[in-house]
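To begin, one chain is listed below as structure tokens, in the form predicted on its own.
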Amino acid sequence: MNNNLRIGIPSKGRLSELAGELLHQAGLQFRRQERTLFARVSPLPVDVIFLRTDDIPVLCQEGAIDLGLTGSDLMAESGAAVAIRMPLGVGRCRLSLCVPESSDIRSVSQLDGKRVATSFPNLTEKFLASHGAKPHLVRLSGSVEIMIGLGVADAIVDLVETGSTLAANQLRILTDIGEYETVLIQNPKNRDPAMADRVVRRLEGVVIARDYSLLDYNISRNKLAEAERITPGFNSPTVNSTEDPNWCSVRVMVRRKEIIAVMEKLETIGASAILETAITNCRL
């Protein structure tokens, strides 16, 4: 091994499919080989590990990485000692409490003495803990939401998405221990801080960018005001002039989720040609 930086991604799922690409759009090139859990960054002096999702908070704590791509839910649980760099925006979720459908617990404090399945030991008995109840906490590493139909719990604590796994195991759920999304986590003693933080800056271009779009339209100069309060942007909006004096074309950018009212509403004072194009990357 080198004193290169090291970054160490999920070695697969599809959370790693997400830490390739973003690491690919932020340009950080490199080229996994079959079975290897190194790879090059080219031309900096960065390399990529390939490593289990859940290892990845206790390896960056203990030195062997610097930066580490992972879920919040796993730093949560291992309670390793890393400083979250930045949110990447991707694998949101909740951490839940669930019981069948056709229970009759309605708080968490009967769950005291009761079989509680999950992948999330610690969370869930730190989170049971604070609400008076003590489980037979049965740990697993995959399938929780069988579990109860196997008859192996009377409860489990799982990451939800969208519910549609917990509605085909007859399950609902209790109360919520927290919401996750996919995190680079930092050791505070890493071994390149200036290259840590060119790669953090090359992360954040990528993540806002995928935040907001540009939008261009032309508004005529009595309406320009107008159509400024609509679309502020990030700190102005840029305005040029037309070929007709009284009209003048706009870019600004606006957050992707907010872009289909925007248009709405400078067509209704009188906008025209409002196009939207994506963005891939930004510094701001």
Given for the second form:
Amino acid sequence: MNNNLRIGIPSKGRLSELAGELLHQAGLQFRRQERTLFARVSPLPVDVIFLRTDDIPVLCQEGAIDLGLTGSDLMAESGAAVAIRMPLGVGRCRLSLCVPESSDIRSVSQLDGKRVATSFPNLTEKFLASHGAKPHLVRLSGSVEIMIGLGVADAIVDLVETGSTLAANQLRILTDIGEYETVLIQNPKNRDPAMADRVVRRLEGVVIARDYSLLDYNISRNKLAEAERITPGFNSPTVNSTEDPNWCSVRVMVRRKEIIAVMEKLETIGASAILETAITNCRL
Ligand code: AMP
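Right, the form predicted on its own is done; let's see the coordinates for the form predicted together with adenosine monophosphate.
Now the full complex is given, and it begins with the chain already shown.
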């Protein structure tokens, strides 16, 4: 092996494509040959290593990789001593304790001695213990949602995103155990801290750009303070003079999910020529 910085990304599954796209958009280009586990990110001294998503936290802790893309749920379950370097703004989900819709179980402590199926045994055991319950754990690596129907569990602990899997299996959430998302993790003793920082800055540029749009508008000077309260910007808005001294033009970053509401508010206070522009990358 060489001394290149190593980034571990999922080799398959829901995160695999997303991780590849993110790295490519950040200018970290690589080509994966079929069935290989490594790819070189030329011309940088960086290698991408394709791994199982749930092995990434522990392999990062052990120094096999320096950076890794994985779920914070898997990081918490593994207990690996790694740092979250950056949330990636995707894969948000909850880890929930669920029972059948028809169940008369109303509190966590009622699960004492009951059968709980999960692929998160450590988080489940810890959470139930904090509520005074010691269940019989059924440890699985997938398809947890069907285990009550199969008659092997009284409750399950599983990831929930939209809740449609639960509804399809006639389950309801008793309580949430935690909230998780996709993250970039880092081994504190990585091979090349300067290169790790450079990679992180590149990824940050893409992640922020995905979340924000650029908004331009004109506003009369006497309404500028009010407009700036509506659009405080990432750091602060850029304000330029216009030919008409009573007016100015503003350029500011706004969260994409807030953009329509912000445009409406600006229009209400008299802004004009309000333009949204998508950004694909940035350095702030
Ligand atoms: P949903 O039906 O949208 O609630 O999704 C639930 C199913 O998708 C469960 O089987 C979960 O294991 C899986 N899931 C949801 N969110 C994630 C995530 N962020 N990472 C991995 N698996 C997830």
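Numbering follows the first chain given and starts at 1. Under this definition, the rigid core comprises the largest set of C-alpha atoms superposing within 1.5 Å between the forms. A quick note: this is a predicted structure, and the numbers were derived from the prediction, not measured.
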Original post:
Using the core for the fit, does the CA position of Val48 change by 2 Å or more between the two forms?
Top reply: no
Subject >> Rigid core fit then Arg221 CA moved by 2 Å or more between the two forms >> reply: yes
Subject >> C-alpha of Arg256 moved at least 2 Å between the two forms on rigid core >> reply: no
